[in-house]
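Let's start with one chain on its own, the form predicted on its own, as structure tokens.
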Amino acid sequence: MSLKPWFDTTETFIAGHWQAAPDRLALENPSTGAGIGEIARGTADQIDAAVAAARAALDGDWGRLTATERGRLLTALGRLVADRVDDLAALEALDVGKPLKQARADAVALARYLEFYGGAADKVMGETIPYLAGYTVYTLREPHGVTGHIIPWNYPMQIIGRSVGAALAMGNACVLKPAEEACLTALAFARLAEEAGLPPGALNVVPGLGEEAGAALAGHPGVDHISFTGSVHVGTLVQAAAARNVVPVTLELGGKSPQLVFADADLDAALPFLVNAGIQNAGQTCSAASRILVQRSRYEEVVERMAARYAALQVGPADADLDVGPLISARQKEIVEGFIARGGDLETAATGRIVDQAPSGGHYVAPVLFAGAAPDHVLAQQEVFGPVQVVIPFDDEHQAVQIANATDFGLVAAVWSADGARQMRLARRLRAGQVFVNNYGAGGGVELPFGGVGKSGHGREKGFEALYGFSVLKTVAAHHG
């Protein structure tokens, strides 16, 4: 795979123009191991030619637009964006290593996004608030001003459409600072922004070292508001950062998510779900359902069924498309073949297979299911970030309530069972931002609030509630007597 002729650049973007950083960075293809180029390394002068071009742009052209016009300028992006699907897929298989049907989905995705944020923008409605006699009251709902955004490299372009998407529908000038393993498609997007006909500063796009231009943009005394998905411990540095000139941070961390299959959950429905939640985009995802939550009397059924699809699933690199993709850097292969390791005491139910044409330099672990493990067994507790699941038997609701929420963590839970009663009282008991009733995920979702809770974030993104976030409200009380 080649980058397309019409993304011919690979510098950051500051006020409408392309411009070159006095040093590089190395990109990596996941699948092979080897290079295919490299990109700008911007640097904190950048952050702070991007957020100057950011308050330049609410000052002046963007910042003017109604919400109407926003609203146009954001779908004529969602159009754009699909009518490239196939590149930016290409682009993302490239640059993450996730098969192309996972990143095809992925850019199918960001163009759902610009679609809806650019319908909404301007349905944000603010209201009258009866008080005393004589007085008028209202709100308005206002942009932050610049906002950051520091996405991870799992799915750049869907944390794109939901943050810096939603971010624009309110009428912010944004400044994205994409992860360094991962940045093409967001230059691409940059690209596609300039040719719908942003104004020049509405958004920025400055690539880099998290250390630092992450960081740079994290502290910088000009940003309005951060939006960061990532990991706890950068996420914890992101919001002290901020803290330091009391700006609000979005945080979307990390997961440890259960699915709870009861007794009498309907199997045939479920199975592609259990598995499907844990090994997409290689089990690299924020939202993955690690955990699978067995009620005895079907915990060996259920086992011994996932383990028939572990055996089948396949890893190879992303244009084989088939079920499992690379991990994202040889470090992140470290990583989770050091929890695999750390799984030797459990039962290995099933493992599925690197195929022969994986190529060797590639950063490939082959999916593994493992059975039987302790609620408070490491691999019940900590995010691995890869392909690894742990099923784990309990006895009763009660039971099952208890082991879900007994982690760090509180993104997403699904719940299997027929029990319309059942399923209510554990929407209401789960300690997760989302909770799922007999699916799981609800197709990406990009109008449905998503965040966690705990150590998995604050804030809110995806539907209305992330305009919500991308705004202020004002209250203005009007005395006419």
Contents of the next structure:
Amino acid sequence: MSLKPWFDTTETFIAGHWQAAPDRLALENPSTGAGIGEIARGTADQIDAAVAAARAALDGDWGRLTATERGRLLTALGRLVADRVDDLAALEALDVGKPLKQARADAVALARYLEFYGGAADKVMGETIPYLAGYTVYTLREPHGVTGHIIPWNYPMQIIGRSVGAALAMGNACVLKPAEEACLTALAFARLAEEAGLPPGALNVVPGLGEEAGAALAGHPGVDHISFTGSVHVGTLVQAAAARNVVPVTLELGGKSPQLVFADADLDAALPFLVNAGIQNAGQTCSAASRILVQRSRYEEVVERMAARYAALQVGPADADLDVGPLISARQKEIVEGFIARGGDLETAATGRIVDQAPSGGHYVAPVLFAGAAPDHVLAQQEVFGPVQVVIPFDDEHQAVQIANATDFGLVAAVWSADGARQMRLARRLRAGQVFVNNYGAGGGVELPFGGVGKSGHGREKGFEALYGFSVLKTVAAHHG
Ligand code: NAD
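The structure above corresponds to the form predicted on its own; please provide the structure of the form predicted in complex with nicotinamide-adenine-dinucleotide.
Below, the chain from earlier opens the complete complex, with every other chain and molecule after it.
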């Protein structure tokens, strides 16, 4: 597949211009391990230029638009994305290694985010506040100004939609630093934004290394808000860098999300969610359900039925469109295999199968279902970020909640039970940013506020809540006697 006709992968997009970076990074296809070209290695100078371009956009054409006009532009951009869903999916499959149907779902989600935020842009209101006699007091929601967006490689399109989409809707001007492992759809997004007529500088995209371009953006004194999605380690560096400029930060970090299966659960309904939420995107999902907690009376049955599904899982190249693709890199494969080795003391209930035609240079790992894990086992505590799930038995509701809440993370949780009172109790007691009842939404739900507690991060993206996060509340107190 040629990338050339659409955009040049080696350029950055700054102030509405495509510009070469002084240096380049190699681009790899995770399905084969083969090089597929080069991308720009953005520098601190280019981040400077992008921040200046964003500031100029706020002071210029972009800043002068009404909320309705911004919304129309985003809606138009969403339509362009929808028209190019297949092209975007092909790019993402090539770059990230995800099976085509999963890449397509991400492209559809990006279009939906833009549709949602395009429609929401002029529906963010302030309020009037009763105050002293002779005063009229009201609030305004204003953009932060220049927002920095540092995103990972696992769901580039979805994360662009929820973070850049919401920030633009509120009238911010964005500098996006995609991950060095996968930035093609971020560049494609810039190309479509240009086509939609977004004023120059409203969106700037600078690919590059985290410690260079990423660090330069996180610590830039001209940035007014940082949205970071990625690892806990880098999230703390980004927060510390932003703190030096007293800049607010949204952190979307990792997870060890549990699904709780009670004896009264509808297992036929639950099973696809239990497995898919662990192996989707080869387990490289922040909200992967990597822990399955099962009430003891149905524990054997759940393990057996999940194992049957695992045994049928096929792993192969993105274009074969199987259940599971490769991991993003040789390094990620090494990390995941290290974790699997640490499960040597557990029962391996089942593994998936790497198909014969999978290229030998690809970063394939067969999914593994471990059973009988103690709640404090390393595989029940640390984020693997690969296709690995552990099944943990519990005796009663109290113990289930204790186990579910006993990690450093708190991103997503699910309760599978027919008991309505239990559903409500647990929705409150589970330590997570989202709780699903009798379903599970790993990554889904454009309309649903999303974010973590504990080491899963802070701040909310998605839904209307993101618009509040990407804005500042101003109070106006007018004395008129
Ligand atoms: P990472 O933290 O290594 O990289 C994320 C981004 O940060 C990349 O763009 C990278 O270039 C940049 N970066 C790296 N070092 C930097 C630095 N010193 N300063 C500024 N930026 C820097 O994460 P990853 O390995 O790419 O992604 C995996 C992690 O992301 C997992 O922990 C996963 O759970 C998390 N994640 C969370 C969510 C969520 O919404 N909560 C979504 C996706 C991924």
